[in-house]
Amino acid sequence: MRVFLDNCRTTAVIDEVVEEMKKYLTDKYSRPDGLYETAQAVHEDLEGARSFFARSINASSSNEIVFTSGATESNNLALLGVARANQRHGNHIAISALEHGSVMSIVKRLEKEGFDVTIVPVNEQGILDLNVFEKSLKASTILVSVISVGHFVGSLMPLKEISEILKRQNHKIYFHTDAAEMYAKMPLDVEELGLDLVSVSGHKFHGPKGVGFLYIRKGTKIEPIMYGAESFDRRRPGGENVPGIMGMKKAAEISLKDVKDNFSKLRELQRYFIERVESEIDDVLLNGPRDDKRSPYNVNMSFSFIEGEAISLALSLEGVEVATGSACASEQLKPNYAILAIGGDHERAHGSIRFTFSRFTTKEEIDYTVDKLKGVVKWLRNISPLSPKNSGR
């Protein structure tokens, strides 16, 4: 039996899915920037695919979507674009301790243009704490960028309280979130939650790798970060990838329909996961909040006296396949900073595991992980140095 529960870095494709894009690859191939009639069938069902992504969540305009490669490259759009669009009004960002990998790098590159940039700490539960946060703004502060779920630890992050405090700051702060682990999980309303940009990854719900989207709210001030010949959108140069973008919106419409109902059903699969986890096996800790602070569609445990990349490889010789360590560079063997940033230490850390699932995870694929852990545990620590009865503590 093969188990994926790696579904936080990347989802499998739904056959519709492919169906659709193979249109766009072998029938309606045509760029639609062309004057003739193929071309203008394919811009207009892209024009179609931006008006859905906007009303998907609640944008006022199909203007306000930008097609990207995916979220990375609508992060490095958004921080880029307006930080350096609005540099004259000041030069300081905050983000909270449990970014994405890609905004910590593009901030770290804007302090390198002279961006003075803060850090933003999360409590025990991996929440950004919000009396420092608003403490942490400045008369200089121009962008805030916070994930709307935590990746690492699944907390869901107090979007509308962040607008609120920004509202009431005496000059305009752009509020910012990548969204790739919360657009068609669970509902995302930019004018609810008070959000000017807004990242998302098409391969988070089942979509291609390759293709995401940018909202852009209206107004906004923002600098392109590439330039082209050609451009059917300045904020972002280049040709569109049609079949990726189609592809994409199927995902959507399919991830849209019953997105409540998955919601449900996999918060009662995450509570028995963690249930099971608990009961029946010793001296583990769960990383991040509980239920309704916490995306359904993640779990992160600390095993403790075993690192967590040998129960990721002896987990994948049974054939379930889960992620420690960064998500985006999990050969690398440092501390997971996300376990660092909510008061673990470097053993909890390097001893953490995640596990996140997808609309198509069923029970049984959860018995046969649990059943397969416990026995793993148990070998890893009866081998391993750090283990009280092999220490000799």
Second form
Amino acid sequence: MRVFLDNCRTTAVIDEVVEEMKKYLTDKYSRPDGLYETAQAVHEDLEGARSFFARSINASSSNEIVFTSGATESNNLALLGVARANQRHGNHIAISALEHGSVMSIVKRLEKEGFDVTIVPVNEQGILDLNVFEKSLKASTILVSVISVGHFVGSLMPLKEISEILKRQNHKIYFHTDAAEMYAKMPLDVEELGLDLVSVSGHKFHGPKGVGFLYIRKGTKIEPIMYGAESFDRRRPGGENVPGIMGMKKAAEISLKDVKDNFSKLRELQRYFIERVESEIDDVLLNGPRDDKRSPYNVNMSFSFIEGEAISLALSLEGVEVATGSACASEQLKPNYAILAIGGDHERAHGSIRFTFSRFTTKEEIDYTVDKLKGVVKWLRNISPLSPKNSGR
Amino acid sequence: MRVFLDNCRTTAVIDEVVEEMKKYLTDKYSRPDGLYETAQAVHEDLEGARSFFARSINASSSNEIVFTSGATESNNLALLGVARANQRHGNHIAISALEHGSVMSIVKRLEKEGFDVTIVPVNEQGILDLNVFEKSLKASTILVSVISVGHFVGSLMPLKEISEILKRQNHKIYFHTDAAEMYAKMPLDVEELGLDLVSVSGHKFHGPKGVGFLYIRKGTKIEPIMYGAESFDRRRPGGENVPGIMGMKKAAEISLKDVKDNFSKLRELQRYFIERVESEIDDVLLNGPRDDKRSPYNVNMSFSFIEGEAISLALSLEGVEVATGSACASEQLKPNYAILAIGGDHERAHGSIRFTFSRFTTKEEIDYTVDKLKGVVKWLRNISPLSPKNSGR
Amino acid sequence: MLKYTQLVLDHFKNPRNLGRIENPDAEATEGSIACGDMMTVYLKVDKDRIVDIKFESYGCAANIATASMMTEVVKGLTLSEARNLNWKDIVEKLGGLPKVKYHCSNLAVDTLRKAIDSYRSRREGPSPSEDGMEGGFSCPSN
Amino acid sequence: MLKYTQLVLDHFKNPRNLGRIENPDAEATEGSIACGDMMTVYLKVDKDRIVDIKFESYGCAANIATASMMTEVVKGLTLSEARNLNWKDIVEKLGGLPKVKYHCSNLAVDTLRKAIDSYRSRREGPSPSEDGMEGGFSCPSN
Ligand SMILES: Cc1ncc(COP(=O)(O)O)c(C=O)c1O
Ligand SMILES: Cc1ncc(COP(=O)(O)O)c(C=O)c1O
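Having gone through the form predicted on its own, I am curious about the other one (the form predicted together with another copy of the chain); can you provide its structure?
Now the full complex is given, and it begins with the chain already shown.
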């Protein structure tokens, strides 16, 4: 049995999405800028997709959607683009401590370019500290970037509260969110949340890899990170990835149709999963918030006395695929920064396992996972010199 | 009958490529950085693809291949990346007058960043003037970018001669070529041609849109244009477009297997096409070189007294899809710069039609095209106030 | 691509009033080869009314279609009525044009006016300029 | 992901000489919880020869596998032979390890040496340091 619980890293593509892509790979392969009718048809489909995505987040115009190669590129375009274009208004940028690694790398780059970056801490639940956040704002602040959902610990960020704080400032501060773990998984309304820029990635909701989009509110001053031929979108040039975009649209359509029902279903599964683990395994710690403050797609737990790479490898030998925050699982041998950011120590990071669900996750899979997890944890604790049980053996 | 002769803009994806992509969309959907075996399998396939592409251009190491979202991004990474990273060695860049629009836009941007750009003219065949080129080099030259094949007029650029000139200089000058119209269509050897950077796009040889690569010779000083999480390639971060990359690999395998035979076959078709048009239609002008100096995938002709947008639209109503250099066909209402660069006037640009072939182009398609073309040209000339025939009617 | 309406395509494929008039009462050519857009209009006028009109076109599909539509519209009008024709009227009649093609409808109207003016000035000497409403024509990209 | 050989996976799934020895002749713990890598080695020594060895591990799969392989290799060796064991020997025996995991084999060897040294120093007093070849152990990322 294969149980894929690493859906926050990527997801399987739905068959209908594959079919849709196939159409644009083989039959409707014309590029939208051709002069002939088949190109015109593709152009219309592409603009239809743009307007679909605009409506899906309650954007006011389809022109506010720019297609990219994924959330990493969207984040780069948003942060590098807005920061560089607004330098004369100020050089300060604030982000949360739980941003995706791409945002972390981007702001490091911006620091080298002379920007002043504040990383605003989160509380022990992984939720942005609004007081510290508000105090961190300066007259020179031009941009704020806060991830929609802490991608490691599942915390839902107070986007609305943040934008209210931003609106109270005396000058314009652009507000970006990396919504890779939110879009098509829960409702997202740019008006309600007061967002200026939103990054989305297709492969996080059963669409294809290598495609995403960036919402850019009309009037946003932004400069491109790439330059292209005049027949391309000036904000993001290059031959449009039509099959990818159309596939992403199909995936979003499918996901958004029952997004609320699915949210509730996963909330139930999540509760069940946490309950079973907490009642059947000792010395576990839930990382991140509980209940309403948590994305229903994410469970993250630390298992004391044992190490996450070993846990995840042992689980994978049983067909269960997960992620871990252990240093040993990272190329850089660094413990997961999200666990440290919520006040966890290195051991807690090393022992953390992230289980991330998708709309297709079932109770059977959850049961199978918990059963296997119990065995794996027991076995690894058995051989660990740290286990209190070992002392008493 | 649909005859697609705009294969330099994009191409239809081969069924086997679609099948290959499907595998990575549905079954092998894991991302290569997962900790589990399915991810490891994808990782190996991806590295297999990287090493395939390296071998396909005689690169010395698979690590010299960086996957991108297409040739536009590859061009941006190459030019912005090398220019910015080598600023302290000099600020001069030389390109040809026939570069793709993306390169033209990139160097405009670089000029704004303080770089000094020379656009080296081409002769009336569209071939770089090597004398002027050599003289344009300065002590401050750090980068040269010359397109492999003039994408509008089909001229094969003297890449080898250029790299010999570069080797004669007293300091290192990086040599980039945009090989979107060469790779998988004719042999390309980075050692033989002395190339440091090569841009490639998947959708130009029956692979998918939205994927490409950049060859970066080991030791090249280059900085990224995007920044990403530590689990990604530092030179080009973001979740890898595995289905796209694997599809592009399949397309390249198919194309490279008989690349020389196909080259000869198309050379024949091209000769036949040009001969028929020149003998059956008056007042036509071949744009770009003849025979060996021309890519066999490209024919470009100007039809006097009539305008290209009308020609191409009329052809498309007969199912024949082509491109034109007419100002009326461009959003900017500017005549094609390639025709002007080879010394043509505006009328010649406005009357130019580009027919670009693929490995699947047949003699029947060529015959059909010429037949239709004759009718269209005759009809449009008939209604044109410029036609000498009209005067004598 | 440039999105043309079915009607534009129809006028492109089957232009009305195409060709030239031998011994026209007036004719005029506007546009330039360099711009890629040129048009000749021939008029037959009877009692200040356009009784026949034909055109030739060097230009894009929109150029041909707008010329065709223009000739349909003005045939039978008085010279003054015809001279008051606006480029927007033609665009509307065609069910719209891509924005970058508006200049084509301009060209059609300009050529017509020039022909009318030349007819009048041959009859009456130069008029005190009804012209200039839309300004002269120049390559739209320059 | 980290690519492990089949042999590594086998030693991970079925570690040899796992557990502890009651009343060992020597034992030593190396590594740290903070680093996510820790190991305890228990020795039984007879006539300067390792007659039994067991280990416990807190760490990743490579940690467990290298410890397991190390115990297999040194069982039956003299203390001096065992103390000359190099981390590369273990990596080789396992058919290779991902580079970022080399430190795990280091840890296995270091823990073994520490156990041997503690055995010797209990018998003979502190030795004039056969140690230091590989340097001390510290979190590899720091
Ligand atoms: C020579 C050349 N370079 C670059 C490109 C851009 O390629 P892509 O669509 O992969 O960005 C094209 C095609 O548009 C091209 O023909
Ligand atoms: C929150 C978040 N942002 C960005 C990314 C990067 O997305 P992509 O793979 O589309 O570049 C990911 C996934 O890796 C993510 O989870």
